[in-house]
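Below sits a lone chain in structure tokens, taken as the form predicted on its own.
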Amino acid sequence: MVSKPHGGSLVVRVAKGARLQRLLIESREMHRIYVDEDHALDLENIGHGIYSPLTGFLCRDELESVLYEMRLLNGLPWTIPIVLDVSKEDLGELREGDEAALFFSETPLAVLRVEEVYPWDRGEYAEKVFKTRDANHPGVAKLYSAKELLIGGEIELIGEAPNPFYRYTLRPIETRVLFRERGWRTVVGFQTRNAPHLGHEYLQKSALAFVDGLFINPVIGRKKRGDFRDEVILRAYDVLTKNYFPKDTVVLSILRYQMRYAGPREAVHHAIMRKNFGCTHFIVGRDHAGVGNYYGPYEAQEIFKQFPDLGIVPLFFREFLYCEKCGGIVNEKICPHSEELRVRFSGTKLRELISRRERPPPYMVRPEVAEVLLSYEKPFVE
């Protein structure tokens, strides 16, 4: 049976029917706060229950509980604060208890019921969430550009930012039905922000050997410079799953979400989101959600020891690699041979080859995937 949502029930904060029409009309007369794409995606994830049990942006007490305890006030595991930063100019005459309309460009996204407006310490936030205050960290750099106040309160979704990949989009309420229809009692989720190499494929298939289905859930949204573009990742996974996975064992669907690059804390957050989609298991690989050298290679696996009550089973894998002596794909646990016989999969190496228009070797990438990557004149985020 698919997992219960985080907190026991799936949150749905989406206005429909007559209520939607009324709120759309009223939103035009409400005080407006304009949000960027990252906050627009957070709104979508709150509204559709991907962030269950959250019903809105965190107020101060809840934020402090997440920062210092990695749990909500009710004790439920939660590691990444979901907050909305605003300036005094954004607030205008808005007061606690009022309603505001959140807009992305000229599109009304949500109605926010303001519970609290409060200041925050961005340096302390960075230290707790990212384990560093270094502005060279992409998550910290974005944090330091945030506005001086936070606004907390429940939201009700009345619109969404443009979604060019709508055909790849499934909500938790839909994936849960789909998994049941396929008879999947156990489902493993896989988080990715990269095009697949053979290390990824073998990791996925190793996990799939123990469960009924695989949920490949690429992150679509803001990424750092040099990452593969969203459409490249999706096309690569299309050809991989079509040619190298048994039929009806894989569901490919996107997660519209901004990567924080928060390493261990974000690994737990990624697991919670996949739990809400209905996954019973979640793959945690090497340097999950990491960037640079800010986190240890398996630090994102070790943090799960602190959450025996998470409600989803983390699956930990060592790094997959190609061994010239074994003549195939292995990992550190099963291969006895020395380092000079090992060829490690490297996303950096793959990107270097593609940027030089060179075909990756067959032990690194499937030929169909290589064709997709080389077919794009500009495959990377600039």
Contents of the next structure:
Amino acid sequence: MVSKPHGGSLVVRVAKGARLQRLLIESREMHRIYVDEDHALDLENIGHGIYSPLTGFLCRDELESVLYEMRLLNGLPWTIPIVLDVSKEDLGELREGDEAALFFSETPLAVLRVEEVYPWDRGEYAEKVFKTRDANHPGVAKLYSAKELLIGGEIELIGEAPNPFYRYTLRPIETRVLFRERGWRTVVGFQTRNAPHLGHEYLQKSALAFVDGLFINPVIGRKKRGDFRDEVILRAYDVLTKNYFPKDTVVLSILRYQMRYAGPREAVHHAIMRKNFGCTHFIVGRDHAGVGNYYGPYEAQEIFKQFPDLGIVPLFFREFLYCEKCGGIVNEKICPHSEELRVRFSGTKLRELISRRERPPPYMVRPEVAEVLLSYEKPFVE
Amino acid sequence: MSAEKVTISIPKSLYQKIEEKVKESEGAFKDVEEFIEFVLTELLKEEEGEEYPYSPEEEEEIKRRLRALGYL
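Let me have the form predicted together with its partner chain next, following on from the form predicted on its own.
Full assembly next; the chain just shown is listed first.
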């Protein structure tokens, strides 16, 4: 049996049939709040149970519990607050107890039952979640541009934001059926936001050696300038899994989600989301969900000690690299050789090579993957 | 109305260890009985099977989509 959802049961808050029709009509008359793409993705993730057991945006007590205890009020581990910020103008006459329609552009996405409207301290939030108030941190920068109030309350999905990768989009309700149908009892989740190099592949294969299946779940959503574009990452993984993994051992499906770059806290959040997809294990590598030098290289592994009750097994790996003496991919746990014999895999180095239209060496990137990366005139986010 | 209860026996040494845990919990647990009840309830919850939030018809629909996308 795959992992039980976080909190025991999978949340599904998607209106269907006659109820959907009624809510769509009613939403036209409701007070409108326009949300950005990041919030639109959060809404989908609540509605489809990726954030189980959350049923909506956090109210104040729950937010404080997450900020200070890294747990929901019921004691369940939860490290990244899921909140909806609004301005006084957005709020208008809306009051606690009212219903509002959340729109993305002109698409109605959800109905929100307003439970609480409250002010928040963004500096304190930054300190707790990101461990820094530095506005150069991309997560903090985004936070500082947020609006002055938060709305907490349950939501019900009535629509979806445009999704160019529908073919690669599986919901937890679907992955759970899929894993079961494939006969997988143990599944390891792999989070990524990069095109795969051999370091990633060995990480995945090392984990896969111990479980029935590998769930490669690239994050699709807002990224930093210079990151590989989503389409490029997906095509690269397609050729990698087709050419270098045994058939039926891998599922490749996207996660529509806004990266927070919150390092350790976000690593736990990533694990919880994969638990909701049905994963029993989760890979945590070097500087997971980190950015710049804000977090220690293995801080995202250390934090898991605080959550023995997480309900998904984190698999910790040191960085994989190529050793000239060993003649293969190793990491510091299994290779005794000195630094000058080692070639480190670096996303930055890979991006530099590709931007110069140079073919990466085969010990760094599989030739089929290199072919895909070089086939794009503009492979990076601009 | 509280649920009907029964009496069970556990080794005294275990009881004393749990008493310590209850003290350390700083009020989270009222007494040893409450602690044991909580732990056993949680353990059994873990053992229970998953409740699926979909009907058999919806499951067929899910499988159809998975087949159409090449996952099954």
